[in-house]
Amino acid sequence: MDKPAAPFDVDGHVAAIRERGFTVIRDFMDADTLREARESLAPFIGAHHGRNSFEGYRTERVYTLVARGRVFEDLTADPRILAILDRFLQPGYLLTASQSIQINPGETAQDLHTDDGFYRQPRPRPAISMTVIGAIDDFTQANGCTEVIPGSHLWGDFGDPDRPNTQDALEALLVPMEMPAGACFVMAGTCLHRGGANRTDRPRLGFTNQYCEPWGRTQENFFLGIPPERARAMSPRLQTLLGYDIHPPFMGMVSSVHPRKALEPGWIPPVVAQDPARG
């Protein structure tokens, strides 16, 4: 008989994020999930190399990951992740970005950044987005693991006298997020971090899903990125994460109707259905 799984400590993970800006789920993916993730990604690796230093000239990314295989649908809507996000984001929160990231040998470290910095509200403030980074390969300091500054999610804007403001001072505070394949960490979008440099002779593969408040504009436009017939086959929870829902009172409606109607077979947009020229 299988040994019962240990109960998931949502409160403990939430407390860790509130205190230091992130938490680690060490047993997030089992061996079968890792195998399926690698197999699902294999056909796409090599199609998109970074176009700038932030993407990484020696980094390969697969965007719209949520639609690249059932395993990524399941990881995106994993109940453990959603239980944590429920504590930080308003109901109806959205998936804002979904991608794999393979950091190849010779890649340099990213610039320090936050994942919700493009929302221009002044800091300190609650996170407007939350980030999940999962290790498909082992994450080590040598192969480019994510580096995080604990507690930086509570800092004010750059220039605030109560926070470090020089590059050297910030880099001295970085902590490498070393973790085995199958682990992930959940991080507040206000937490300063960067992808590390890969000084080994082997690539390091991981993925990230980011989620934002239901009123925020998403980084990826999933309405255009995922064909409706594919979104139609996804779970209702995942459809909500992709934006096929209403944020009260009526944000996200489609010509006054619920956006999930747009996934029904044969649906015709009202601007077409009501066009007098159709006869």
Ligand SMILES: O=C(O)CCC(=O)C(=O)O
The other form holds:
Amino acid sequence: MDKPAAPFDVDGHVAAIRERGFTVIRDFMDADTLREARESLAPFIGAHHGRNSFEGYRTERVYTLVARGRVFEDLTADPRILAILDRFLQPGYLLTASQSIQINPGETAQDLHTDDGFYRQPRPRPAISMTVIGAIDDFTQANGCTEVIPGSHLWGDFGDPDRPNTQDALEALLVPMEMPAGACFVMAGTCLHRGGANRTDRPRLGFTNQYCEPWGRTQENFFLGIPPERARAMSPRLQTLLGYDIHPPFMGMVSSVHPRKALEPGWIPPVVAQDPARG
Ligand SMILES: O=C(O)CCC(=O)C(=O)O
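Let's see the other form, the form predicted together with the ligand, since the form predicted alone is already up.
To see the whole picture, the full complex is given below, headed by that same chain.
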């Protein structure tokens, strides 16, 4: 008889993030999910090449991933991920970024960065966003797996007060997030990391979804990036993640009404509906 699957250990994952800044979910995606993810992405890869050293000149990204296939809707609102995020972010948190990242052969390592660094609030502080990075291919040190500095989520604005804050000193602390295809890790937005260099002759495909506090500005503007008729067909949970909800009492309202109304068929924005010139 098959051993029953172990229940998902939310507390364990939350404790690991609090302590080290990240946690790994090894069996996040099964073989069917991985196949679907690859098939859904295939038509889009190649359309966008990195334009700077942050995006990576030899890296291909597919933005607005959440709307590129049903599998990405499910991965974005995966109950295991949301159970972890519920413990770090206020109710009504938002999807702030959603993209696949294919690091191609010859790509160099990214600059070290944090994912919530553009919220210019003094550190140390709680994370304003949380990041998920999923491995669609195996992530290895050779093919450019993400590299993370454990514990850096607790640092202040100028790094660890007990260590020199030089590039060499920081690089010496990097840990490669080697993981098999199907695994993902969840990381505090305050944790220093970078995409690694790909020294193999094959691409490394992964994806990232990032989620921010419900009062934060999102990196991607999903209201403009996802046509309303597509958003209308998504689950209510996903609609909330995309901003079709309010942060009480009324952040996110649309001309005084709940933003989900704007998804109803035939909805006409009040600036148009109430325009005396409309006749
Ligand atoms: O692809 C990766 O492993 C990490 C990429 C990353 O950190 C980013 O682009 O912000």
